[in-house]
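Quick heads-up: it's one chain on its own, the form predicted on its own, in structure tokens.
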Amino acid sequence: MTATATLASRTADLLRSLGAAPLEADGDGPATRSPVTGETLGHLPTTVSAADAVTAAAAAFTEWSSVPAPVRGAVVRELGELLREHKSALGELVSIEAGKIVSEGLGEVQEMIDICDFGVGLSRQLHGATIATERPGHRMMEQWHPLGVVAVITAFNFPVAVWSWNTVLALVAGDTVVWKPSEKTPVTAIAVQALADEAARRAGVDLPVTQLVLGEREAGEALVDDPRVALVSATGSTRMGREVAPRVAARFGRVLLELGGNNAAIVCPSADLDLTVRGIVFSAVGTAGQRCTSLRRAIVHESVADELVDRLAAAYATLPIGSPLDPDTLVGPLIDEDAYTAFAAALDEARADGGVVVTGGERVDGPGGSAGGVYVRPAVVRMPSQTAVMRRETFGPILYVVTYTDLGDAIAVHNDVPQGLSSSIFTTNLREAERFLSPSGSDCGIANVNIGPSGAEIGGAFGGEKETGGGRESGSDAWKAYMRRTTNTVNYSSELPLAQGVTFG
């Protein structure tokens, strides 16, 4: 697809197939573009304001929160079925708008399907605890109740999956949701909202339990500052999180933050290098290095460093770079020109710090030519030590390589960054693996052995520590973030004993 009309026309067809109105070729709304060619897809429609969306969501919450959880799960089940039916179309739209290669676009939709399956089961398993009480004739227990309106603010790199992680759990929990997507990926949001509306209709729900607000920074700020929003779940940069967290805290709201990552892999002398190379390459160049879980640092034992770097350079040389809509492509575009500016600046700083670019780093033409999308060759950079540029997150395909001699030192280097999202170690030594997973090992929310830091499943809670924000989404008991806890004590006796042996009267 090289012509604007062709790409825009395909987007219109996909939106229609997903039950959404196509974008206007000319209109008063903002224009949106595709990173594939840099061309305009159309002009966005007007949605309700953030304030009006919250008003409707707050009103709907009153009724929705009283609906039994298994009935709420029916909406999620219908959404999952619609996603199965439209997986190919939505996956293609993700590729067009976010620049993900075909398999990653489809994989993102599969992740939505998976969390819907999880949510349907969860709708019959929300549970509290029965707690031993010191008072005879009493019972003490915990219950979990719906929280309220949840604002979901998402980033461009996972334009639909992160919405589903939050929204599925929130709906099952009895909350209503207002979604503000990235201004860089609004088209996929329009499509998903159409599917969510259809899922509610099929489930017999005549309430605005999910809503979409399009806009720039101001729309997100309105949701952050609205006291009727009980929880703000925000995915983005650490800088964004520093602004969101205190503003929500000032009104005693809750936040769930998924912020920056600066993920590393420790490669030990015993590592299976064939497996290691495959794991590193996918983690470092998948989504053109624009995942929060992308591998950015390789901390390699000096005995295997030269061989590993040679293997990585050879693998990088074979990577097909180009349109993500081509099924043979493995590396698609950066999201925009600003991303390239940050990519190039990081490489310049690494060179100034004594780094040597082993391979990559060049800008290359994409399907739209030099005036089209922003494409680069993924870079591998050998560094003399971990410098300041390595301690920052650069959202692009740069892999820094440093060496170590002692595993304790490697773990110290691994942890010596402000972020704490995902991590990995490649080893066939049980002691090394267990040390990395121990309390004195990786300080990240995710720690893997013999797989890279990227590619989490929905069954586990997703999130990280330190400047990553501390939030947890998706699986395990992440659902508790979307509910409020009550502790109940029931006296079924005819006496009134007080706790702690207190007597009164």
Ligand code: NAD
The other form holds:
Amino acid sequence: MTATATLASRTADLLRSLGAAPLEADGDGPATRSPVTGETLGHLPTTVSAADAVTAAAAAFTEWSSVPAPVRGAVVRELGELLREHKSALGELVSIEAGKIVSEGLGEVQEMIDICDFGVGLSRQLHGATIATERPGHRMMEQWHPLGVVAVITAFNFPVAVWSWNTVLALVAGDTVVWKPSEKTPVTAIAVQALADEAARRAGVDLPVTQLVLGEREAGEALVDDPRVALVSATGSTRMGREVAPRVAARFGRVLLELGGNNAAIVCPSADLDLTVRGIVFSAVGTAGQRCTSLRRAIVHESVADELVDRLAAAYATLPIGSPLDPDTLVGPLIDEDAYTAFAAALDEARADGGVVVTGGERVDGPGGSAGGVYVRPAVVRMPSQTAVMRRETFGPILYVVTYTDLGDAIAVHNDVPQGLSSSIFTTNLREAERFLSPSGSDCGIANVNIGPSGAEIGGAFGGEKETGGGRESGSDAWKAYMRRTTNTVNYSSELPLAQGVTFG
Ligand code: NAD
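Switching from the form predicted on its own: structure of the form predicted together with the ligand?
Zooming out: every chain and molecule, the one shown earlier first.
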């Protein structure tokens, strides 16, 4: 049996165990592949069209939005239970389809479970404010009502967690969801949709509260342009967001954008270098540099730069690269050949700018041999300054290192990129840490101290500024994006006083 046959049959077994039909070995639908070996897993089934899914979702919304929120939470509770039960199967499928190492595939499913826990609690905590009014005998308050149909468009690199961040909050909020996953990761989407259908069934909900639309970007565009979609929550490249935002704005819809990042760490003279090296390596090479929060730029004080780079080079030299399904692997594949082209082009550009590749950058054979998946050695590149290549997001494991002498300059370099997702500072100096977190510090949506930029927990709001799109998902009060606010004034007196001292008649 070839490695491909093994992966294809394993995928079929996993889909069955998750309650979904296996892919067809020879079908009319498009073939889908695994980045582990680069070969076909099977052919995709046909799903409902975007337009038909929105029709069904809009009809379901009228009923679903009237179900009390704590009752809506029951679907999310069932989903969380199913995910607990099927964590290892779904995690393995994430590894097969997205190329994440086993631990990260499982971690992604754990994140889904965590947001379900959060959502169940939230279903009893959708709260509005009561606000003092200037008029006697009056009361003013805010309520949060269900919004409508939510389109969730997702990227390949978090093929299941991002759906859950959106869908759990949307369901609790009383919305219905239509999901267009990445064309590179449809299999995990099929599995998750099967779990979501089962969760609804167990909760006694006989409505299409979540639906799946498979397809290329045209399917996403159909959702973007559909006036019946109240909110388009889109995760992916800044290029995609640049196309989506004006189209949704033209019809006065809402967007929630989670786009590219170009995340940096500032390493100060007082940094604990043992901890810093560990934090940097996890953030820069984890998921083979294909996280939106991957560390791409290190801005290092000149007094510690040589030692840090030497230690990083030593750590990089020992990184196990290979099949993400092997429990010893730490660096799995790039998603496809295009990702390798972008990786190699960025390294060439960095060299042309005077950069020196200290370690890595080579292509290596994966488990499928040279014709199989795309595997590279993560690279560390010392740059003379922050040139154009550093200001772009290249979705692969390249860490650029520049030096600084003054923290103010380091923060200026840090912020001098178009993206604004995540950031960190490594220091044991309280003043430096607080300055980085202050309004004149990092301009990102996420700013950390003594941990890398990756590793979000669902309790906090997730998202970033500038070309990252400005959206916030997951914890804190991100749920408000999925609801509409009404401000209510109630007069319980027998007078009719007007506000602002206005008299009328
Ligand atoms: P991508 O932009 O190529 O595709 C993302 C999704 O958008 C896919 O489902 C795709 O079909 C769809 N799409 C593309 N163009 C569209 C259009 N014009 N209209 C509607 N839908 C369209 O991104 P990718 O390569 O899958 O993912 C990598 C990118 O995603 C990186 O830039 C990464 O930083 C970003 N990302 C961001 C976050 C975040 O939370 N900020 C999370 C994960 C990934």
